[in-house]
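Given next, in structure tokens, is a single chain: the form predicted alone.
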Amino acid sequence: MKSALIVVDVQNDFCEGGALGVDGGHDVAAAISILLREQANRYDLVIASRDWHDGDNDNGGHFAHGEPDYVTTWPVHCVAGTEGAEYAPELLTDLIDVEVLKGQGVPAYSAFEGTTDSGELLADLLRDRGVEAVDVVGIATDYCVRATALDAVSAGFSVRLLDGLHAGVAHESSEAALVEMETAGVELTV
């Protein structure tokens, strides 16, 4: 069975010191790089997603006007072409086969909402390459990792969330996301 690794949003703005920094973000980036360096042959395809928001508008209400509610509105983050949108320096990007950009003018959480440089959707790309199983890692457990894993299950892929290779915004919402993912059919590795 062909498999892929989906690395979700391991970007500067989602790591400590970024606009929406998550505790443990830099450590997760480093741990993902160890996985890639030591087990690159484990995957037929390595995909990385990035938030890639427009800088000249509110991205469909995703960027808050005033105080964000941190549920559907957020501070400005991951604006295309800025340092905040770049991959965290700990992430080995030379082992990434395909990049998916999401949130280009609209709210987007799942890597399955993004497209490749050629405009291909992630689900189509995976199917075209014969991938049946995906492992999901990245930031943040309770938002974009959750949405990506759930969309992968909905698209018919076998899905695992790799323990120790994701970081969440908050403990309570991350725990709830883990329960939701497992209930939906995502295998949580230990």
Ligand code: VGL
Given for the second form:
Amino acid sequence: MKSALIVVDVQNDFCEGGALGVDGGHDVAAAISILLREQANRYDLVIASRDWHDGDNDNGGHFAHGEPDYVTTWPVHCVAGTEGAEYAPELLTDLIDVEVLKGQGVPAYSAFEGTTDSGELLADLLRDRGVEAVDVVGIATDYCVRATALDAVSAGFSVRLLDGLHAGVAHESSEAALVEMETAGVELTV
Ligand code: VGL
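I have the form predicted alone already, so could you send the form predicted together with this ligand?
All chains and molecules follow, beginning with the one already shown.
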């Protein structure tokens, strides 16, 4: 069975020091790079998503006017072309086969909302390449990782979330997300 690794939003703004920095973000980036370096041949395809928002509008209410609630409204983050939208420096990017960008003018948590530079949706790309199983890692456990894993299940892929290779915005919502993913059929594994 062909498999892909999906590296979700390992970007400067989601790591410590970034606009929406998550505790453990830099460590997760480094740990994903170890996986990539040591086990890249485990995967037929390595995908990375990036949040890629417009800088001249609120991206469908995704950027807060005033105080963000950190649930549906957020500080300005991952504006296309800025340093905050770059991959975290710890992430080995040379083994990424395909990048998908999401969130241009809209809130987009799932990598399955992302498209390649030729405009192909992630699910179509995976199916075209014969991929049936995906491993999901990245940031943030309780938002974009959660949404990506749930969408992957809905799209019919066999899905695993790799332990130690994801970091969340908040403890409680991350724990809830793990339960939700497992209930939906995501295998939580090492
Ligand atoms: C994310 C909050 C807002 C994420 C993106 O990558 O998990 N979280 N936008």
